[in-house]
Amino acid sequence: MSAVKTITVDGTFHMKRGAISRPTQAYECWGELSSAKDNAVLIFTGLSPSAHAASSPADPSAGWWEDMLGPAKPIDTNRYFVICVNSLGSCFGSTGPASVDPDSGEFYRLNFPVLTVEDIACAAGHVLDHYGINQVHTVLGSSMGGMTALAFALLHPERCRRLVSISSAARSLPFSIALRSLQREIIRKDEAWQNGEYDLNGHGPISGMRLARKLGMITYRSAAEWAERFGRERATDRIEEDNGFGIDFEVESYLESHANRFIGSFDANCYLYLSRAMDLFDAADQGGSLSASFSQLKLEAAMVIGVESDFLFPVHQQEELALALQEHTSSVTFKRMASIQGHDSFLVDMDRFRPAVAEFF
């Protein structure tokens, strides 16, 4: 059972650095659209999630933001019509490198154009067109989704009343670019990647994806959480290896488990494209500086949330974003969270994040 819906964009979809024909945009929705069509909330995801943010009668399985979205929850589907889109370039229903090019009949693979966050934002606009929604009540996103939400507000200022950016930024810092660059290189150095020509129904670059995911998991959490959660506990399910370098510690077992669940569920080429899109994004590109870019916004209100233990998107980046928004938006709220779960706090520290989001809505 699936709640995923799709639309097909007619004709040519022009991207920032290329074009594709008749792309598919996947999404899920909850709640009812008001007769005035003024209660829509648009959610953009991080790099790896699908559009399944929450359960529904059509798909009762828990979503990646289950505690945040639903009836009587902070994003209340009794009040709002909520749309969560799967990013263009991903592998959960939207067109991406793992999709078939309708013009050639072949998989796009590395022939897919360079993907940008702006492309993801513009593709989502077609879902709003499908429902006849001229303006969304709120656009929000976390991590890469926060970048995409900001891009949407900049590219379509008339279509966006309010903005929520969580653990995101106006641009990527050299540190996070370096980390993602290494992840991409790890995947591309796997012999099974075959310059992107691996069997899409086979195993692909399993080793590269495992290692890239492990590195990603390390960046998503914090050293303080590792210490509190695992300490120096020894693994109870130690994996023995002939060379004597198997898993000794619980933190190693944790990374191994997450990596194994990830491989096979996410396409390697899609991962490469989305990862690079995050690095390429800079909100200042819209006007030459953040101030000039943000002068185009027509927001009534915005909320920016940062986490003190996030070293992938440090909290000073959220402060910078909030200050830049304040120049051109009358009501801007900045929330500085003391969560120890690092970048992933918005997924797990619901005691802090639920009240903040509920207050804004």
The other form holds:
Protein chains: 2
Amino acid sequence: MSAVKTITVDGTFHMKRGAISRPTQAYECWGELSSAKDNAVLIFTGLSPSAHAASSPADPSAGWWEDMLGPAKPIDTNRYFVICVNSLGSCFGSTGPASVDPDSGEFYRLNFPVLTVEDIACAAGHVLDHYGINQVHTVLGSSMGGMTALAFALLHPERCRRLVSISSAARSLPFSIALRSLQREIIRKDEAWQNGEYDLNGHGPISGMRLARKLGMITYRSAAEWAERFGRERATDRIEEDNGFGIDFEVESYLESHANRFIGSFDANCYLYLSRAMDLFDAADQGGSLSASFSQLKLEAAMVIGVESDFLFPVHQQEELALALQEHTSSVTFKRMASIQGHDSFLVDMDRFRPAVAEFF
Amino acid sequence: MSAVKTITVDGTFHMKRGAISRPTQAYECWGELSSAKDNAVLIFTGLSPSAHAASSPADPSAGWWEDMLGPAKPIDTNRYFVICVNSLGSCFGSTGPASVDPDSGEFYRLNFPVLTVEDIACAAGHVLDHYGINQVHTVLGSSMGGMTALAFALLHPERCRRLVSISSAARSLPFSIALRSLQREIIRKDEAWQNGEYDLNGHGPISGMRLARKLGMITYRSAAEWAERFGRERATDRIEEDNGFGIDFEVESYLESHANRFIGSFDANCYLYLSRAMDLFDAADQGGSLSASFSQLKLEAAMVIGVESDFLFPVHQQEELALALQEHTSSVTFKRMASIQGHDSFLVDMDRFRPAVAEFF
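Given the form predicted alone, corresponding form predicted together with another copy of the chain:
Up next: the whole complex, starting with the chain shown before.
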């Protein structure tokens, strides 16, 4: 069962660095739109999740933010009409490199234009148009989704009353660019990638995707959490025979099982495009500086949440974002979380994140 | 010109998990051994350097620690007889997986026994025997070399008067194990690795080695340094044609040039063995706990240096090491450096490291 809905954008969709024809925008929604159409919450996701943020009668399987979103939950679907979009360029219903170009009848693959966070934000606006929503109550995003939420507010100031940015940043800095660049190179160096021309129904660059996912897992958590959780425990499924270089420590077994779960669920070319889109994002592009960019915003309130143990999107970047927002927004809340689960804290440290989000809503 | 000297260990060299015949131990030395043979300083290196720590008449090229070691430098070769060893298992003169097994006449490759830090320490002891040095003035090591220096002091308490451990740790924790495990897997997944049977005079797993080196570079520096140094600068040698996924940012160009320099200089199998040796090290192995292990030590003095921005060998691990040493050593100095160059600081932040090392000597 799927709760995924789609809309198709008419005609040509102009992107920052190219154009595509009649793209599909996939999304899921929860709750009821009020007659005044003033209770919409728009959620943008990180790189890899689908639009299935939470269960619903149409799809009772748990979503990636199940504890946060639903009736009487912090984002209360009894009060709000919540839309979560699958990012343009992704592969869970929205048009991306793994989709067929309606003009040529061929898969886009690397003929898909360079993707930017602004393009993802812009495509989502068409879902609001579909419902006749002029202004959202809140636009919210975590990780890459926080960049997209900010891009949406900058592109459409009049459409956003409130903004929530979680474990995100106003721009990518060289450390995270280096990590993502290496993940992409690992995938591209896998011979099975075939310069993007792998069989889309077949295996593709599985080895490269597994290694890139392991690097991702390393950057999504924290050394402190792993020291507590794994220490120097040896794996129960040690692979002794692999020349001493196989699975020995518990942390190696953990990475292996996570990589195995990811494989097959995400298209390699889509991963490359979304990953690069994050590198390219800089909210100061709109005005020369964050302050100049943000002077266009018409937000009533904003909340920025950062996590001390996050080294992919470090907390000083959330602080910078909050301070720049404060120059032009009357009510800005900055929450610095002591979670030890690193970048992924917003997905797992619900004891800290649920009250923070509930308070804002 | 080379200043590398070698000794050969007679007969069978027993390792922690196997044995090899008549291994060679390569080293360089500087200064003169005193008649009392009490002025020797033994240096162990990190994973990749050779024994060429500094220039000498026999090899005037700059060494990897040129600013630290020499006449009137912090480790003053006018006063000390300094020996730097190339680690057993490496490929700069010492026996390792890229060497020929004298018993079979074949290259060891993956038939080399599992390597441990204790084996590296033990092999170096034979250089001291060669010179008739019963006790060293100081054993010193940085990064992996700090582990080896500690292992040497634990294996031969009566041979060590003083110990210096720089940016190292008493044991590997899961975060660094995960990073090294991923580096090894990246190399092993390169088809050119051929399960270790690549042509030793040919190319080998160049692609895997380049990617592993890039990951290494990311973990050797810090996000703060790169933010200052590169920001969001675009590379002057942008590679636009590579589907938008090539070199775009300056930090990507930096990683590329470093990876290119490393290639060809280090044997892939040696890298795998040395990398795994670090994971396996736990100074508590000797006694059940660090305190129990360290009770055997007979040190007069020790210095432990850590760097706040080092996330591969985090400063809390150096603090843990210093505190455990303090229980059994009368004079222990712990220096917490504010360098922003991360793990590599001891190679580059000479303004902080030279005075600290000079003070100890």
